[in-house]
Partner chain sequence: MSEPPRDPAPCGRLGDTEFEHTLRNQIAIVIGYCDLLLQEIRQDDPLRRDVVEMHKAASTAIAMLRDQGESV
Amino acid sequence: MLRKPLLLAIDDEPGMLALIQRFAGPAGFDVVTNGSAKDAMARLAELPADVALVDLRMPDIGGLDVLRAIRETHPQCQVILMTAHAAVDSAIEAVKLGALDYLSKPLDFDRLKDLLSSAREDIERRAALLSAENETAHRLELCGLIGRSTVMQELFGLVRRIAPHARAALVTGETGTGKEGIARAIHQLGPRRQRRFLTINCSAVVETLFESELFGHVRGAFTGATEHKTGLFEAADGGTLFLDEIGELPAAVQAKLLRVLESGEVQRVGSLQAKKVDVRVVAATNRALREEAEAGRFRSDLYFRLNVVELHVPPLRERREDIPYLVAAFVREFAAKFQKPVEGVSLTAERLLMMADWPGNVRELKNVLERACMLAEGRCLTERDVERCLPAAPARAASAPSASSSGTDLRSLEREHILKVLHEERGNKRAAAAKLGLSRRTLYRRLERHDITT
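Is it possible to get the structure of the chain by itself, in the form predicted alone?
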């Protein structure tokens, strides 16, 4: 591991804190001690602990309340409660709240050593899983695009095959799916990679200026044309021009674009001379362009000229298996950008991300994670971190319930996920626990909680 795990000890007895520090330091932990539960709770956000040793009975705040606060702020933190007044009821309540174990004072240091060793193994296993997930995401990416799903791998294969040859291509898909990324990949994998890649959003240009933007103009061509202007086709000569939202192109400009594609010549507005250009054109649209052409709202000859190869980018809801890898990549990116110690997301946060509809697709997912990382206070994005960054929408609320508003649904999902992993690992609980990022002890508790027998 690149860093030592952090152990937070909270106890109102200074002697006990000193004892824990002397014991846990040589065991491989960085140790932070606090004699006040109230003070510790106020500082939880700045203390992203991996393990916490908490006294059950303290004069200001009880250990169970501290446990609840830690589990809410740092859900990956493993909490061990300590008490000189052991009681069955409090032990059961502690386990229900997610405590790793419950120790009686004076402490059994052999038992504590075993617990800390188990906790270290869990921390290292989660780090290894996160590293493997990041590496898988990197290995499966294409020019910055990530997709492990079969449909995305097939799309990446098509991009690789056409990149060296196609002079025109049409990229289709919903808003936010990554159409421009596909266009850039075609450019980067082709023979024009050293030349310019220029873009124009056809929905953002004033209709009267389309011709000037695409083909340029000469001085005096129209009111306000005080200088010669080079159009995008000339500027992209030898490279690639990306026409985003091509379905918004006015009919008059569609005809002129078709002529340029067929002749390879552009004529500036107000000029009588044509100029030869060599430009690869990649167009993109979120419309059903074939239907638009059949309805007469888009030139069919231009559609077929652009649609030499069509590359359809599926919406995120149709490739949910890509979400964990996209999340890993985005968290890594934004943790570095904001200089935050965020290393991943909790299981409940990942489930929430997996369940969302994502009408804005990958762009929306990226924006949510950017906000979550910007506001994050710990090493792990929690369900609360993610939920507060999701746009409020009835559809989302119905499709992606949180544990607080619909705990039963999340418990059902957790049960299904555990069963799925157990099936994949053919009932091997050690392998299943490793894949789930849990200790075997925690897995057995989850199996009991969900009444799973194997």
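Coords for the form predicted together with the partner chain, given the form predicted alone:
Below: the lone chain, stripped of partners and molecules.
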């Protein structure tokens, strides 16, 4: 069982406190009352209240000030204000400050009951979300990938169905959506799970070394080939080879790759001997490979070979309902990593995370939470904790890059600009590089230098 939620009642009228206690106790709350706002404020830090009922008008400190203090120390606490004199302006102010509701006295117990039970459900939902042992959570995951949205559940279902059979698969989706995770899941759930899963990022290999990387070479095959080298295909024999960013593969290598896929044989560079290999190939791309193929920039025969099974991972902004679950999992992960007592995010912070654009998708969300957890001080990430880790809003960065980063150095400006262009190009690195006037390779180096994971 979960612990009972804690209700903090603050009113200078002892009779009112007794009445609240009499009501909220049987409603399933632990109740702490305090007749002095000043005293209550001083003890706020030790009181992990889930809900607070605060009188608006008290002799020592006003209810709005108490509300402000609670929002500050316990951002996840829901505050309900009570007043004997309903006044429009203080009601508006209270709502602006984030109060859950504003009740007039005599209290409407039906309304209060509804408020308390919805607050309670909220607390329980969040607690369940955070519990790692949650059974349902595990059932809905795919090899550690989280996705409660219908689109992701359908994708997970498809992966489970094809994993035992598919010889090749193509995973598409924007940068950071989890394509590599899907590729790993295909491997994990297939008959080759005991064998190797090897990865090559096609955009990070020097063109002239591609063939040797993939297929190996014999000694003396070219200058510098002083030893025999096993290629990735041979090394992954019996297992899975993941070709990330397949769209970046040079045309000559595309032809060779197709031949290997068709014949099931590799030839080391410089050797005439063919060797049988049994490798499942999973390729990933953030480009519209079909269009590339139609435009003649990618071999269409290779495209069709890989595309036997196509798995599309939708961008995060099209499945925002996954965000709270991803957030809960990442907060748990980074709280443990940094040994911080962070347990979750406040409601307003969650709203902020739900609304962001996430051009870098899940990876970006994960990075933001990593930074936020690293810097966090309380049990709960506040709106501010999250906000300072979010990249500047693209609109603002575009119109006035110098204003949003005034006083910062060239390095940060460069970083910001690269992020902006990447965002504009929806993570397409080739297009971003072209726009920035850099070669793709140089862009990669910059990304690394600036610690931009895309």
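Predicted model, so just to flag it, every value in this text is computed and none were measured. Residue numbers count along the first chain shown, from 1. Take the two forms, find the largest set of C-alpha atoms that superpose within 1.5 Å, and that set is the rigid core.
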property: Core-aligned C-alpha movement of Glu227 between the two forms, 2 Å or more; result: no
property: Shift of Phe338 between the two forms at or above 2 Å (CA, core fit); result: no
